[in-house]
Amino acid sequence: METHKQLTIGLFGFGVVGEGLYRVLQQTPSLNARIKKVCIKNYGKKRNGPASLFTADKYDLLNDRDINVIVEVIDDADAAFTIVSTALKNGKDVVSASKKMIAGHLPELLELQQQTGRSFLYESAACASIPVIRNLEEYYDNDLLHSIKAIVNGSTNFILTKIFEEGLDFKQALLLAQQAGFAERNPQLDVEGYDAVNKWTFLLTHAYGIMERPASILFSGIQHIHAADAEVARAKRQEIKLVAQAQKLKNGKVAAFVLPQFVKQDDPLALVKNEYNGVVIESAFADKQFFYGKGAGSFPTASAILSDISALRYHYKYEYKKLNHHLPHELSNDFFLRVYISFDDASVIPRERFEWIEEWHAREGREYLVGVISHRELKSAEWWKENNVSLILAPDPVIEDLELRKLKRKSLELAGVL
């Protein structure tokens, strides 16, 4: 077997990261790796680099022997899924950056995986520059890991860090955002948290075995985050950020989210800032390990896509371990979280649905609680989403043990609290 292959890369995608991805290859010689051709969708649009390079026809990539590595990093699901599952039945190896096609795929794909032998890597479309889903493959026993989490959405990170530290309202932050290039051409897709749900749904694959698809977990984004919210953070001396959580249970399921939190400022997630990101990882024996590195960009993208297009070289795949190897977690609806809520009007707040409510505050027209509720009430809810109210989980905000829930009732009964 040969070790180090010569790659021929067919790229798909000339933007922000597909021209990078192209200046970082001419700046790395010693790869062994050179971009034969590249589709693009509008080819009359003038490009930075030699017209022969493009082509808009995608099987001029396909179907050319000579390629054997397809790189793809477009913004179209539905279009980089039939690219990538041609590829690999075309006997190529695949890098893709399409975190909505690998959420909504990944049972598909790995299926052509098995059939073709062929590899298909993706770090790049987890946290950029950080290569978390090697170290879950390669480093993290899954019965070890207490718990994983996250901020996975650069541009989020960046609007929240903007309103934070500079005082910008939301539109000047989203606008400062997309001017740097970190948000998506749709940026509902990061402010409302669908970005960051379809990174986790497939970390979760790699971290614990859990194959689901992306409405299958809780998540919301940044849209409803108030003003009035950022006060009470800054009082409490704590941040606000989108986190992707996985937690351990002592069921032995899993508990996980993507919601916005507060974060206390000893948090090492609280060091985060602007388009960075930031995972956690908590294991049984090697305690707390924090990887911090850049979540948007041209440069970052192509890092991670570089070290994935480098791994190829010695024949590299995900195994899978812990889909294929271990006994895989199961995700649990049988837990509870510790939120904040504020809101205009107390009438749409449902009193009832919650195991508790800890503080009830009203500032300058606008009142919040602190309380206890399901999971399962969130998740099958929509008046948090709803009637300008704004829901932030709590630090640490996972409960599952049921008898501390009856005591805490009993405790906030016997000071007249209920």
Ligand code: HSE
Given for the second form:
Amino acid sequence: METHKQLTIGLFGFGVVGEGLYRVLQQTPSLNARIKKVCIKNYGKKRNGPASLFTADKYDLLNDRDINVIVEVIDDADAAFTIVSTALKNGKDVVSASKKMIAGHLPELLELQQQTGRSFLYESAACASIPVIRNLEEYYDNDLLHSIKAIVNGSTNFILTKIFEEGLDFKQALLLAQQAGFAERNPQLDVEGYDAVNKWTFLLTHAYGIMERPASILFSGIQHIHAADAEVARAKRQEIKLVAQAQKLKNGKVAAFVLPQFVKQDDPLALVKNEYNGVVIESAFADKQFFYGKGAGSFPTASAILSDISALRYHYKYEYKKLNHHLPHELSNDFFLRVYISFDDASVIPRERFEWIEEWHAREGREYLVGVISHRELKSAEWWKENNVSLILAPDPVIEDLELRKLKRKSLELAGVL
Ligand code: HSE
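Next up, the form predicted together with this ligand in place of the form predicted on its own?
First the chain shown before, then all remaining chains and molecules of the complex.
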């Protein structure tokens, strides 16, 4: 029987996540993994650990032959890529939590894994404590996975919960998310959807074998949501969430986007509050399954890193099954979305670019409409990101067979139903 590998770890980063991992490892001696050295940028700062543990020289870790695992939890994506690629080339297995780095360098990272034969694991990089990558990788066959819909950013979900349920203002809510260690050092990455779309980029690889850059995916954050939108949501008995969604279309391609969305109360994502994340997977025979857990924070993130470290003991690697053993899917541009849009000034709304508009509520002050628009239009246009316009998807927003819907609508109009 093969014995479990002894793990000697070099850790990069000792912030919220790095220190969390250090503490968690101290509480799990059975894992037989020890941190030999920690590399930090700010060497002068006082740390909760013995001084001999720390260095500012990355080569103290990368060139140490004793160290067989590099764990990298820093927030500088360029530095993280240098560390990860050097570590793999130096024959070390790597565990990383750097979402932005992974999303931006996936093709290169795949090649490095193939060249070196080393493991590169990053379960903590998406949905922190929820084992979503390993589940997508190991369990769901490409053909069976109809859709995946998720809340993948803890900070924005925390902010929405605090604003809409506890009446805090945006600044107060963001400050609390920062104090709790949920937010990125630059919180715009959370608020404007960059962090969510980065995570979605590599989740799409594990779900469908799609290998795209984050810029190819339609996204926005919660920055434009208006107090009046919350009122509309309340009146409809719905929630507003930042939802990452991917759905297989009849043409075999995948519709994917990250946008605010109205979520009905019977949708499991409506249950996801504060820094929790949730993933709803719909497959051919199992119907819907729901994964739920903390998506940000020190120990929840450390727990996923710990699980990756543990998996290295039995030489676990991602096989990128959907890329290598199936016909990988492609992203589609040919679908339509049902959207709610609120605005102060109706003249900034290009009505002619909608397929149709089904509701227009003109009130004192803020107005809103509900209509159907092509993904292509939203992907290429900027008007919905400017001029105090707020765009939120309707529940079940994807419309793929537009002709059919149009005809149906026309017949309903003719019959006087609409
Ligand atoms: N800023 C991230 C979030 C941290 O709020 O989800 C976890 O990736």
